[in-house]
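Starting off, we have a lone chain in the form predicted alone, written out as C-alpha cells.
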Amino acid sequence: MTLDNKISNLISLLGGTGQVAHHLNIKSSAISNWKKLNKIPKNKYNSLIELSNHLNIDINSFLNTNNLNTMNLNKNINVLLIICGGIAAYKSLEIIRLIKKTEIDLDIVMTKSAQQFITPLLVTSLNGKKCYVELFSVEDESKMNHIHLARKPDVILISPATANIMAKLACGIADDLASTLLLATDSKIILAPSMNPIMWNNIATQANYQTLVNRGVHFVDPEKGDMACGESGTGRLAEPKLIFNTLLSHLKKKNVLNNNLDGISVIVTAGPTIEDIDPVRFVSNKSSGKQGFSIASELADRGALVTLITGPVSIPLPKVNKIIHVKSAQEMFDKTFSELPTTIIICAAAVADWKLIPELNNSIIIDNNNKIKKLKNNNSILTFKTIENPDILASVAQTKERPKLVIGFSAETENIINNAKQKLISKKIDLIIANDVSENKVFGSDYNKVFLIDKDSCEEWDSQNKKNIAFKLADKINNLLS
C-alpha cells in the first residue's frame, strides 16, 4: 500500500530504522526497502500499528485515514458499484480508484446507457476484474450471477444514479441487469443521483426520492452548481470523496469495520438560538445548522444513539434517534442538561451570548410582551441592557455528569488558533473545532475549513464539504474511544 511518500517520516517517528527493525524482529535492510519503495507490506501493517500503540504515538497523520488498511477488518468486505448513464459517469472512475486503495472486494455493473460515456474495458482495467453489463449472458447466467451479485455485497452503491434507475427501483421494475439485482438484493443501497436540475426537481423524481428514503435507501444528495448542459441548479453529482466517505460510514455501521461508535450515546447541539426583544424583534446569528446536522447524521450512520438539540433552522432534519427543538439559549441549556448523562457531547450550536433587555432613560417601564413603539418623546432614549446567557459547553464540561468526550466549536474573526486554544483550556473541554468567519463564507455554505485542536496538537483541515468534515471528526472520535 502506498502512503503518499510519508514512510520515511513515519519510521523516524517510531524511532528510526534500527529500532523499528528490532521491535518487528526483521532486518534493517527490509525497513530501508520500505522507505525506498514507499510501501509497507500488508503482512507487517498490523505489527506497525501495534508498535505505534505500544509507544503511545499517533500515526494517523502519516496515514490515509480513509484507507481501510488503517482499520480493523472484521470480515471480507464486498461492494457492488452500479454505474448508470450520464455525463457524470466518468466521475465513477475516481470512486473506483479510491475503493481500489482499500481492501474492499469490488464488483461493478454498468447499464447500457453508461457505456455511451465510459467503456466496460476501461472499468475492467481499473478494477482488475470483469465488469458486468448483460442480464442475459450464457457465461454469466450459467452461474446465476444476477443472484450472486445481488446477495454478495455488504453495500450496493449506485453512482451516478439517474432519474431512470430511481424510478425503476421505486416501482419495482426489473428490465436489465442493474434493476434486476436491485430487486433481488437485501443489501444496503446507497444512491448518488446526478441529473438536470429540472429533472431532479420534477414532482415524479421527488416522489420517487421520498418513496426510496422511506424504504431505507440512503442518498448522497446532488449538489448545486453549473451543469454540463449549461444550466445551473441542484443536480451535480456529489464529490467522489464524499460518496466514498459515505460508503465507508455505512460499512462501519454494519460492523464490517472497526466501529467504536455503535450504541454510544451522543448529544449534538446545532443551529442558532433566538433571543426575543419583543414579539416581533429578536437577536440571533447566521448559523444554518448544516455542520451540526452533518455531524449528527454521520454519527447516527455509524450506529451511535444520537440526540440532536437544534435551534430554529430551515434545512432538512437528519435521521437520528431523537430531535429536540429549542429557541433560546436558556431552552438549549435546559434541554441539554435534561439529556445527560451521555458518552459524548458535541456543541456545534451558535448560541447567543446575551439577551437584550430594553430600557428607557426616564424610568418608564417597557412591556416587552407587546411590540415596542417608536419613541415620540424626544427626551426618552431607548437603550438595551445585556444579560449573559449560560455557557452550555463550559457547564457540561464541569458538571458531575461530565461526558467522556466534550467537543466544542469556536467561530473566530481573528487569532483563530490562539483564541480557540484559550477556550479549550478555560472551558476544560477535550477538543475544539475552530473556523474563520470573518468574511461570513462559512454560514449557510456547504463547505468549511477548520482547525481541530486539542491540548497537544492542532490539525488544519482544508476547505471541504461539511459532510467530509463530519466524517473526519467521526473517525477522530472513533480513534479516541479505542
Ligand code: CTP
Second form
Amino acid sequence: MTLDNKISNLISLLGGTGQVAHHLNIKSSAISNWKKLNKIPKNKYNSLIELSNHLNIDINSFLNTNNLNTMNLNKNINVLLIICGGIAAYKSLEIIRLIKKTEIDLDIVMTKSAQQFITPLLVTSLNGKKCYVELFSVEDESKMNHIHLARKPDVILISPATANIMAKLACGIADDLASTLLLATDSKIILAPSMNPIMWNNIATQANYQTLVNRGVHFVDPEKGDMACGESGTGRLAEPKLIFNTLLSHLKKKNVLNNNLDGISVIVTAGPTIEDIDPVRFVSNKSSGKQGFSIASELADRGALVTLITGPVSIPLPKVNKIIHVKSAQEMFDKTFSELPTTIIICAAAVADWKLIPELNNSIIIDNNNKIKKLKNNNSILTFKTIENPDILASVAQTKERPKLVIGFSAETENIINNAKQKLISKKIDLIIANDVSENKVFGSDYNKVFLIDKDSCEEWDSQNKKNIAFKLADKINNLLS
Ligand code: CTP
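In place of the form predicted alone, the structure of the form predicted together with the named molecule is requested.
So here's everything in the complex, that chain up top.
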C-alpha cells in the first residue's frame, strides 16, 4: 500500500532508518527499500504504530491520513478492559489512552474497589463511552446486557488484576459484573496482575496463577521493584506499553490483525532425551519440556503447522498439528530429518550428548537384553565407554534442506553469552537463545531468563514466564520472516 510518497518523511520522523530498523528488528536495507518503493509491508504497520506510541508522535496527523492505525485493524475489533482495585488502577488510564489512539472499540468495566482509586467519570471521559460498574443495573441491562458485554470482545484485558479477581476467575465465582462477565465469556483473557509481593507469592495466588495459565489465560507478569506500599519484590504492574503491545499481539493472533504464521511449517524439538544403559536404567537430564512446549503451542495458536518432536516428559501435551514421541538422541535425529523440509526449526530439546556403553571389569560380557548384575564378590566396577550422539541442530543447519530459519537454545552454567555465540557460529544457525541452567534456575521452572543472540546483536530478556518468552519469540519470528 502506498502512503502518498511520504515514507521517507515518516521514517525520519520516527528517528531515521537506523532507529526504525533497530526497533523493528530488521535490517536497515529493508527500510531503504521501503523508501525507494515508497511502500511499507502491511505486517510492519503495527510495529510502526508501537514505535510512534513509544515516541509519542502522532503519525496520523503527519501523514494527514487516518489510515495507519486502521490499515490492518478490522473496524469491528472490540476489547473489554476490566479495571480492578489496586494502586496501579491509575496506570489503566495510560492503557486507555494507548488503545484510544487506535480504531479498537473499547468497553470498560470497573469493579467496586477500582472506584476507590479512580472514578468512573474519569474513565468515561477518557473513553468517550459509558463505563460499566453494576451487575444489576436496569438501565445497562436494557441497553447492553452483561452476556452481550461478555461475548462482544475479541480480547478481555484485566489491568490491574488483583489477587481477588484471579481467585474468583480460578474458582468460577460470579458475584459482581466483572467476575460474571469472565464466567460468561469465551474470549481470550489477558491478566496484568499488580499486588503486594507477599500476596503475589502467596501459595494460593500462585496456585490460582498456575490454574489460569493451564486454562490458556495469558499473563503479563508483574515486575520486580519498589512497591507503593513501601515493600519491594515482584508485584509491580508491568509497563502500560508492554500490556498494550501484548494486547495488540493477541489481536494479531486472533486474525483480526495480520497473522503471518498462517500455514508456515515448523519443527520444534523439546524435552530431554534418554540413553538406555540396560533395560531398567538410563541417563538423561532435567529438562521438563516446558519451554519447547510453550513455543510449539504459541506458534500453533498463530496458525503455524507445528510438528513437535519430544523426548519423555510429564507435562500436558500442547495442541499442535503433529506430535512425535522419541526416547534417544538418535531417534530424535532420525525423526527430525524425516520431517524436513520445513520453513522453521526450533531446537529446544536438551539432547544427550553421548550414548553410554556399559563395561564391567574382568571383561565380563554384558547382555544388553538383561539388567546388569553386580558381581557376587562385591567387586564390580562398572565403567562406560561414550559414543558421541549426532548434533541435530548443527546437522539440520548444514543440510541441503536447511529451513529458512534455524533457531537453537544454549544451556550454559558459565560464560553464557560467549559460549552461546560460539554455538551460534559453529552450528551455523540464525538465532540462539541462551539460558543459565545452573541448579534450580531453568529446568522444571515456569520461568526463564534468556539472551537472544544473532550474529549482530544480543538482546537480554528479563526473567519471565516461559509462555511469555514463547509469545515474544513468536513475535520475533514474525519479524524475521517478513
Ligand atoms: N542440540 C542438538 N543435538 C545435540 C546436542 C544439542 O540438536 N546432539 C541442540 C540443542 O537442542 C540446542 C543446541 O543444540 O538447541 C545447544 O545445545 P546445548 O546442550 O546447549 O549444547 P551442546 O551443543 O550439546 O554443547 P555443550 O553440551 O558442550 O554445551
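Residue numbers count along the first chain shown, from 1. On a predicted model such as this, the values are computed, not experimentally measured, just so you know. Take the two forms, superpose them, and find the largest set of C-alpha atoms that agree within 1.5 Å; that set is the rigid core.
Answer yes if the CA of residue 416 moves 2 Å or more between these two forms after aligning the rigid core, and no otherwise.
Residue 416: C-alpha displaced by less than 2 Å between these two forms.
So, superposing on the core, is the move of residue 400 at the CA at least 2 angstroms between these two forms?
No, its C-alpha moves less than 2 Å.
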